[in-house]
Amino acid sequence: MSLEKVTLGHGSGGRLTQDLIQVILSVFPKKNLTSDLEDCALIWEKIGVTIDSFTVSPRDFPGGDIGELAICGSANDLAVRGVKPQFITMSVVAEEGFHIDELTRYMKSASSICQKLGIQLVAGDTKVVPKGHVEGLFITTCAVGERVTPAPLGMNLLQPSDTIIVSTSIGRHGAAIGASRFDLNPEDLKSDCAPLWPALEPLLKIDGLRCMRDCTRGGLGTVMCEWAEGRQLGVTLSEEGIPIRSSVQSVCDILGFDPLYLACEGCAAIGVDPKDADKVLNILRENPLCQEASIIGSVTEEHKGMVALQTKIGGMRVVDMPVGEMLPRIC
């Protein structure tokens, strides 16, 4: 692999952001990695820890900022595998001269969210940098959990005519964070930040459930393309199925977005049994936050390793995985 520089394009959370995790695993032996690369690590069969760091542009936008990003975004990461966030570190790198009232409205905002998942900030840490050196702010925060379910979730367990889920409509965290930089103001247009373990946590109990992924930089189309290279299996979208709101829509029209690849920050892909779609599907539209979550296709095994889309007009369209950035400092 020659890679000389990192780029913008490194960070999309797409094929050359794959391409730099490799070149950074590669120094160390395998005997010190994780033999999967879901959203969370599992250490011991039973604890949960994943990180994050957040260096979203706007801070404030539409649906949330950067603090309640910051602890959903953790969070979420251990709850698609059946993980119960429980604790929490956070680290803040601030620039010289930033104000100590936005940055008191910002952790307000991510207590809030530990708060409503009962987490426990445990230990963190402050940097503070000379001006120029960051814009702003950027804060990592790193979850910690215990698996409630009998079994590891993950897309290992993935079979041939699996039903794929999606929990809500796709792209809203991405578009809203694209109208806030282009001055764009579409109606009710809301990031979709939220913290997901109160509409997964009650799936758990699902036998049939196979695994679910934060559907974050990069979008269901990522997501869909590592399950399909990682089980080698194919995948087929249908487009008809894919929940996509009318403001979200127009904000891809306007700036030439496709919205299988937009960021969200409450949305969840789920692969599940087909005997059980119908009975996840009804559970998480109890969930006031999963009222669009939607059957959008299945596991096969034709064209293995890749994801296929049926399109609203009868033809069909391979979903690769992305290689330049759309929208850098997304989340």
Given for the second form:
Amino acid sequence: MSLEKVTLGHGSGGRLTQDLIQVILSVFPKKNLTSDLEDCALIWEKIGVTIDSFTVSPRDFPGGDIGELAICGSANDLAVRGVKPQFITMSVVAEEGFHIDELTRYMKSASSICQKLGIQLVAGDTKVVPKGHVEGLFITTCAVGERVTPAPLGMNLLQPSDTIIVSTSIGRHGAAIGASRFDLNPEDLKSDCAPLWPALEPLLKIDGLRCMRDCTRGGLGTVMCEWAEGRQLGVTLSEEGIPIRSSVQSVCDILGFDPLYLACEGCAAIGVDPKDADKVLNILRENPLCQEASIIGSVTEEHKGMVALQTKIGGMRVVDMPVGEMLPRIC
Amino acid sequence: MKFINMPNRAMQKSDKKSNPFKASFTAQHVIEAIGQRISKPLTFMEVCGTHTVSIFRSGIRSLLPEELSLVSGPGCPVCVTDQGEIDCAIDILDMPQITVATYGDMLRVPGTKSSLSERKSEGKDVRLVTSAAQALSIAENNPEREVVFLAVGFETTAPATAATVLEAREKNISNFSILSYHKQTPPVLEQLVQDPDLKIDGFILPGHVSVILGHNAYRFIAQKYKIPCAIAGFEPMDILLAIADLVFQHANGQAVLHSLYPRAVRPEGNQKALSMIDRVFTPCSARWRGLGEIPLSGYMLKEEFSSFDTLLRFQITLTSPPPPAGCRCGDVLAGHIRPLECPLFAKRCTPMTPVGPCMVSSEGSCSAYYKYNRGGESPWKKSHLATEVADD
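Switching from the form predicted on its own: structure of the form predicted together with its partner chain?
Below is the whole assembly, all chains and molecules, this chain first.
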């Protein structure tokens, strides 16, 4: 692996992020690692635990802020493995000169999500660094909870012919952030930043539920690649079936982004036995956040390890993991 | 070609608005019509990098008849920026108190020894902007620094650069200058059509550039060189219709310029933008990566704006170093080879370890070939692509 320096591309999900993770994991003896590269680890098969750091620019974005994001991000990582988020620890790294009022506002946002989900803040840490050492504020959260499902969910359960569903339209968080950064203001564009547990908990009783994944950095496209490569099975998606709001598509058209790779912060990809697909869809749509839930594709034994997209005009193409940062096109 | 059966009801709740340019039922008819009218092998060049990406992203290649080949042209502003121009920007960046501001993918393009992105990771002040005006704002907000705007792009971005130079003069901002690497589209097309080794049967002309230039700037391709041309938008249907138009022109023995993008392109172009270019720039000889120096294909600042010319301000002369060993980006840009024919493609040159700019740019043809065919592994390529792999 030729990785001499960390670049911003290593932080954007996708292939370079995987390379960076491998660099880090390679120095740990295998006996010290779980083989579980899912959204959260299951300790003793029963306790779910995850950790995530949050840095976002702007910190206030349409549809949320960094405080809300810091709780939703970690809580959702548990929720997609059938783990009820119960406890959270938080580390705050603030830059010298950061306004206490602003910090308080983000903590209030974080607290409101905790209250909504019944999560207790059980430990924390604060650090202040000299001006210029971080950009404003970094928040790290570690969420812990107990698995609710009888057996662990995971991509290792995916079978050929399984149906793939998304819980809502994709790319809203990435598009909202991109629009803010590049001074675009499409109407009705807000981040999907939201806790997934209330929408996903009712699914956990369904026998055919195989696995779920929080489509954050790297977006839906990266999750699908991870499933295809991780299981050495094919995934075929229908572009027509993937819900994308027109406001998200507009931002993508202007900046040259592919919505498949835009981050989501309240959207789960779900693999399910086809016999239970309708059941999953109907339950999801009972939740106001999942009105756009859709069947988007299926698992196949063909083109193993690859993701195919049947395009709206009937063509076929590969969906590969993104490499590096998504940068706006020039003309 | 039906691969999966998706329940249509899955779409009931989605936020889809009717857009005829994304419609699939029409696409099937157009593809059928192309198949019926094509009577000999034809090769069309999509000049613009945004077209290249749209073609791959929509899977158009997997639908076209085998007799029809598409090659990418020199329409990606990142790809055509000469290595010496990148080196020059990096040399300036290494001077004290300098900030270099530029557009997206320019950051990762390798120069001879480094890239702007690498220098940024070492602590140099490189800023990503989406407009020349943002670069000027950086200069206004940082009067202690010299802000250099690395101005790339074709007729689409040059008017905004020109407007920014006028604004900088009006505001009397003295710590702002531009490295004008802007390039003109018609001269490079003229060089391509004069190349005896290049066999292009039609041009899909760039929509955005045409919005500025209008129709007349390209008429010479059809009139003088008898090659059919179609100006196209960027939706899959736009591109399919342009391909169909070029096939039909061949079937009818025609060679004319058609605009299939009238909703955006006016025959006379954008006069305001053109006059802005004319006000600030004068045509000059320009270096194109891999294509060499092309007379009157660039834009340099007029003498009255010379105080905003970075090269004059820092008394720097552009050099033209040789490309990296084995890199055939120049041949790709000229349409002589497809990316898969480059010996470095998907071997030494990948998006993770790019050797040339065509693999760096999100609109580069090598990047598109790699990304949408997974480095040549795609099982959905037509046989003409498969042949290229075998020949590699």
